[in-house]
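First, one chain by itself in structure tokens, the form predicted on its own.
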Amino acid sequence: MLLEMSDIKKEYVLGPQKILALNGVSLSIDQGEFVSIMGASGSGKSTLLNIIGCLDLPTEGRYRIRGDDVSSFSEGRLADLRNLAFGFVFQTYRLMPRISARRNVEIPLIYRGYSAKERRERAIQALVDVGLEDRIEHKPTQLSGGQQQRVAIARALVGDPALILADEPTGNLDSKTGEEIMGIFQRLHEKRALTVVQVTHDPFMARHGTRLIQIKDGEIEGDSFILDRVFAEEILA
């Protein structure tokens, strides 16, 4: 088992008001799954993803990663876990605009102590893996939205994480480009046995995974394997 959550609750306090974002969520994810977490805006899906990625901690409940209880981790150990175990892909790409695609991809490796030569080699290979071998030294402002998201995927992959976490990864893209991005995720999942968890509000994009978790009002209302899976046509042009 890669990760396991038991009765997770997350409460936010906004002045006199308390908001229960997650209410007793329990789930487990195995190595090699491609999980889509689907729900409407405000359903709690992004909060759940943030807790999975240790960007936030639950108010109550237990979260184990490879058997280790995350609640017992120090801040330093949590930071190490985020750096080593997870690769993050966000809707808004979060690239540094003044440096090249290659240097953006190298950033996680700086914190891991890789040499400049190792960083360069690994970043170039990651960009090749997502079809950007001809855009390696381009800056984000010289790239389309889909190409920028590929850079973000390469950055997430470069450290060989145990888990890729994607928060609405096609949300800022047109449908054709979104299909291309999902094709990259599917190829990486299948060829590398990579574990992917994506959050989406789009049922069509959710069906690119192998398992669907539906969340509403902070509770899981459905968890099933995807039998009518959509296979994207990956276009690396």
The other form holds:
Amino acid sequence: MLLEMSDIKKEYVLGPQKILALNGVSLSIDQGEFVSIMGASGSGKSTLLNIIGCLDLPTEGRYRIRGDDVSSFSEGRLADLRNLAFGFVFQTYRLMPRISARRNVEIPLIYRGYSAKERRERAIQALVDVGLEDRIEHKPTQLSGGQQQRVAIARALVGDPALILADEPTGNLDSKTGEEIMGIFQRLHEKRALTVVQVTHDPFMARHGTRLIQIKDGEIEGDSFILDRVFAEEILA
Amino acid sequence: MNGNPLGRLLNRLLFGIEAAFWGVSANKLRSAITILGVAIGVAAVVSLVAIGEGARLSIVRQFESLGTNLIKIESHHSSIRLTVADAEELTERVPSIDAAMPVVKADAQVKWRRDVTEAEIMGVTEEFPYIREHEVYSGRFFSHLHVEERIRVAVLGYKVATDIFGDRDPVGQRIYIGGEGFTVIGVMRPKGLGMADDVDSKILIPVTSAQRLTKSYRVNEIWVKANDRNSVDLAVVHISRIYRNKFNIGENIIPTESDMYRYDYYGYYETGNVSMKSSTHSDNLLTVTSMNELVKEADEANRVMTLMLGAIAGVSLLVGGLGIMNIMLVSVTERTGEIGLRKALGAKQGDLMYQFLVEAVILTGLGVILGLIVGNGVAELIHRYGIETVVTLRASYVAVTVALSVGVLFGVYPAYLASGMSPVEALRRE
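Hand over the structure of the form predicted in complex with its partner chain; the form predicted on its own is what we had up.
Every component of the complex follows; first up is the chain already shown.
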């Protein structure tokens, strides 16, 4: 089992109020799955994704990655885990605006201590993989939304992670561009057997995965295989 | 993956520097404002302290232009008569002194050809150039023989010489002082404006000739030069004792330090067309004043001024520091999102601290360099407009230290706080 969560709770303190974002979530994700987490806004789906990606720690419950309990990890080990095992894709791309696509993609490799030459080679390869071979030295401000999200995917891919975590990756894109992004995820999932976990509120985008987890009020409401799966390649064809 | 951990560390360190340069160049306006803030703080301190220090130095120099280790003996009462013989007596009796010279001061009409002016006359001896440490510019000074034989020769202050003679060479010319003919034999080297006891605008004649002009054996002052710095105090005590016994005036003769300030206030009494100066002030009958003490006192007074300017500079440094702090806080806080992103991509707290440290060092370092350049430039400019300035290493050192530490502290501290947050929290702050 790649990931295992049991009875995860996450509480936020917001002024005098305590908000229970996750109320006892248990789930496990296996290598090679393409999981879509779906729910309304405020349902706790993003919180769940952040905890999966170790961007945030649960208040209660046990979270194991390949059998190791995350709560026992030091800050440094968590940083290494984020660097080596996860690739993040955000709704707003989160690229550094003033540096080139290539340099953005290089960032995760920096924290592995790769040499400039190695970083460069691998970043260019990752950009080629997402179809941006002619945009390598462009700055994010010179790129369209779809292209920017591709750069972000290249950045997530460059370190050969076990798991891609995407928070509303198509949320800021039109449907055709969104479909293209989904196509990239599906291709990576098929060809490289990459595990993908995406959060979305769009039922159609959710259907690109192999498994659907529905969340409501911080609890899992449904967990099922997707039978009527959508393939971006077919739609775009 | 690189196998060598040292190589990996080196790559990370190199990247920290690279990332810092990205950070600096990525937001040029913000960087420029930071550098400017630091520079203004440093420049203000450096130039203000330079002005204060310059003022102090110029006053000290003024007093020193009187001659070092100088002691003035001055009578303030008609019953206390100082004479030429007193000076000779002192030279014999006080071993801690080098030379003693009687001084007669008077105002007189000076006439050359048809031009008539008023000038201050000083009757002195051949020791004047030595005691006042003031050389002759052209011609020569009068000799012992001139004094002894009451020869009517005159040495002109530089300003008097140019006032009367213009471009002509005054040496060899004949002038009339108080109706008596004098031959000009020399001109003193200019001392410059604002120097104490402005010799530039005085005419120096042998004291004996001056006595004849004033029609009095009385001399106004006796100037004494002590052997060296250490014998000044001893000489003052010794001289005071001699006069106390001589005039039987007990404690009324006190070596003073501050009477010098009152030298400007003279009253006059007329004797024909020459008016002899007499001091109108002082509770003391006679004063024995060490100029070294005055220099020290003036120095002290000016140290207060330097301190005040230093305080102003300190405030400007504080303001500059607050500016640095502010811009650093804002710029780092504004980048919390970036810190969150970097954490999500695997940066450790140390990586981020390092990056921001290098960035702060670059920004404040550039600011400090600019500030030093501007500060020195301002001091130089003010100097060129005639106000003495002295750039001190100490002020620069303090300014640089404060600016660097404030810049680095407030560049790194918010980064430390931000990089200690969970990545989610930092990412949310965008």
